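So this first bit is one chain, no partners, the form predicted alone, shown in structure tokens.
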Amino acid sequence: MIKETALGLGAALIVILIQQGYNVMPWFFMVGLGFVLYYLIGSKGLNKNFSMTDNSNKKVERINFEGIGGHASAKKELLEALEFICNPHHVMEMGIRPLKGILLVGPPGTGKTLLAKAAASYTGSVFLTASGSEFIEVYAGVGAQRVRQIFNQARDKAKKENKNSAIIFIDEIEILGGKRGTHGSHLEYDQTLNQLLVEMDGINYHEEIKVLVVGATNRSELLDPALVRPGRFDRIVNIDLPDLEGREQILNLHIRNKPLDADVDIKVVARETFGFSGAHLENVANEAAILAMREKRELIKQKDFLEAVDKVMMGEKMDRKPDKEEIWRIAVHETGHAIISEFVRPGSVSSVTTSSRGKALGYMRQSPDREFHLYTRDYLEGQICILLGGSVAEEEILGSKSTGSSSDFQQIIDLSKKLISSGLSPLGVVSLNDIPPDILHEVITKTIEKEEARVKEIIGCYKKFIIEVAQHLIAREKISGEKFRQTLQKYKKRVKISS
């Protein structure tokens, strides 16, 4: 009622002023400008409300640490850091300084946000979440205001819910906490970071409401040193890609509500998903169920999971079909990769296919027998051999190479440079940036020529085998690693590989 009355009086005043001969256009301009500024800075800026997840609400899915597979060491470190919220008196008796901040560092999709939500559930805290990009605006002072706001909101919400702790989760914190002085004349970034530093310094252990800041990033090298020092982000928890055991745990969590056929072996699926994050593994389980539903089956089979692995890794099958000559070249190329892979690391081939997925016209997928954390010279040289196998097979059997090997060659150059930078080349321990270009080119060329000679020796002895497998691929599009090895045994002969 008051709003309508004010609008009516304003309109009447404008009519009277116009009748009296006053120019009201400047007033219209000023009022319009005020509304624009209020919208841009007020409703979209200073009054920005951050999302809050209250884990006591039954409508919100409760996440606990038992429901997060893998990451045993990361969960242990995080649980230790949460003790000052759960058992503050015991912590004080031990003379332990409670932590103000925990930084979760790891690749995308590894579960950093899930761990932060589990921490809120574990401690019974109010949970506020925001992205680093939400703090940054073109208007000076807006980011700093938002930082103050989220800390005040955390304390207010905790009091309102009768809780004694709050967790503030900031995803993509490298946007908010990037190194100062790297943004040119845009001081808004530095002001926002300075305010976050002040707020974290102001966290008092003896306050009624205990506040813990949890940050997440996959670019920790971009963070300002003042932010990651002890007293602010006291503990840095690395959330790496899961190992074989972790992948099996994650897959088991995601298949609990799915009807599985008796032939499903999750251990095999875990081996096939080397390098997958938790998000990738969830997608594998979901895509496997979709494939089964697409074929109108009530149970998910092992073949659905293996097909889902290919789909998640490479993308959906493409409608485009190369002509017969191109398909034959692709089949020879991928078989060349596979046979060298079996000689370098027996049992490593998972499947070979000429199906087009994403940007790949065909591919050979490997499943390593163990997880590698360090790479020896023999391993890297073996990888170069495998990458060379496709182009050498094309040249030996078809008489020429093709542009299909361009991505292989780029990986070969990267591996050769890794050999040099790791001190595993004839140059010894050197700085890659200080090597003259001609010497670098010479060492890379000699490395490739040496491995290419090994590959040609193997390919030359197994031309008939490659042709037979390629013909199988033309007819059926795919061959499993087990079938490939069985066929290889028929042609097995002694091949002396040059050292």
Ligand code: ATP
Given for the second form:
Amino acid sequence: MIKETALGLGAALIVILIQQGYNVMPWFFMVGLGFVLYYLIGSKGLNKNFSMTDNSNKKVERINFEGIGGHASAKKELLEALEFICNPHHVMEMGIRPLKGILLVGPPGTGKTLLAKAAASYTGSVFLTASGSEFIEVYAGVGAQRVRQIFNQARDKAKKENKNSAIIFIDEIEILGGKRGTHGSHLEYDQTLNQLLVEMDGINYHEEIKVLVVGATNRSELLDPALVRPGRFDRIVNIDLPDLEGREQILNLHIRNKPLDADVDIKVVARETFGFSGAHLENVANEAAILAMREKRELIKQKDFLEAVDKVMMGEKMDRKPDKEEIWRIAVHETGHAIISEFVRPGSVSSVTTSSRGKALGYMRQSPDREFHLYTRDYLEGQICILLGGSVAEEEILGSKSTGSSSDFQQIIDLSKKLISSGLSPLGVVSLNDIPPDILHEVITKTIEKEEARVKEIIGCYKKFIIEVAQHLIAREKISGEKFRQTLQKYKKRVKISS
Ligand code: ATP
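Having seen the form predicted alone, could you give me the form predicted together with ligand ATP?
All chains and molecules follow, beginning with the one already shown.
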């Protein structure tokens, strides 16, 4: 109302001044300049009332630890750390120094935000969230002011809602808490981090409102040592990619609201999704439902889940249609990978396909029989063989190799270097950096030649089998691991190889 009246009066004044013969242009110019300055400095910069996303609403309350799959040890660590909010007297009696900060470290999409939200609902705290990038501005001092504001906002909000604790969640904390002196405009970065340290030091055990800072990052090595020293972020919780059991739990959480056909076996889907994060798994469940809806079905079938796994792993099916000769080469190449995979690790082929997704023109998908945390020389050499299978099959059956193997070769080089750096090569225990390039090249070449001989022998004996599977792929685009193994079994009875 006041705004409208002021605008009306201003317009009337301008008309009167023009009628009186005054030159109003300089005034227009001055007022315009004022507005521009207000916008740049006032609303966008220094005076901005920085408001974090306030999530202390019902939606957050619904997220609890039961709604988060896997991460059993991370949950345990977190729950222990939350004791000082839930049970402060007991913590005090035991003489335990209360935690001021918890750092969640893990790859994207593993549920760090979910865990922080669950911590807020578990402790009945208000929950405020911001990303590290929201703090940093070009003006020195703005970030520090924002840090102060967040802590004040958290305390005010808790008071208003009659709660006695607040959780401040800072995602991508490495942007705000990176090592000092490493940024271009370091005055702003340093001041912001200093302010965070000051605020964290100021968190008082006896305060009426207890504040806990939860930071999340996937680059903990970038953090300033002052931030991760005991007394600040002294509990570092690693949130890894979920294991088989974790994946099954996460999938089960995300299918709760979905209509499933009786043929759905989530254990199989969990096995097929090695290396997927929680966010990927949520996407698999979602994509499976979309695929069923596309085909106007009421229930989601197992094949929808398996197709969704391919889609999430490799990307959407592409329209590009390679010509006949290229598809034949792709079919032979992928079958080459698959047959070696079956020899190296029987039962490992999940499917082989010639449909192009994302950047791949075709692919062979493996499902590991168990999850590895350590790799032996045999394992790494086996992987090299599987990767060589594609190009060797092309050469043995089509008489030439193609550029389709370049990413396989890159992986082979990386694996060979891993063998060397782990002391598993003929060079013994050496540092990769100290090996002269010609010797490195020689060792890698010898490793590849040795494995190539093994692969050539197998492919040479199974040419007919590869051609039969490739023909199947040309006709049907895909072959399941089971069908692949059944066909291979027939041939195995006839062929005898030394390896
Ligand atoms: P980023 O590092 O990219 O911010 P994040 O680790 O914070 O990711 P979240 O935002 O917590 O990941 O998770 C993204 C989504 O993935 C969630 O909304 C949820 O649907 C799903 N999700 C991830 N992890 C889990 C889990 N452990 N249980 C259930 N769902 C999960």
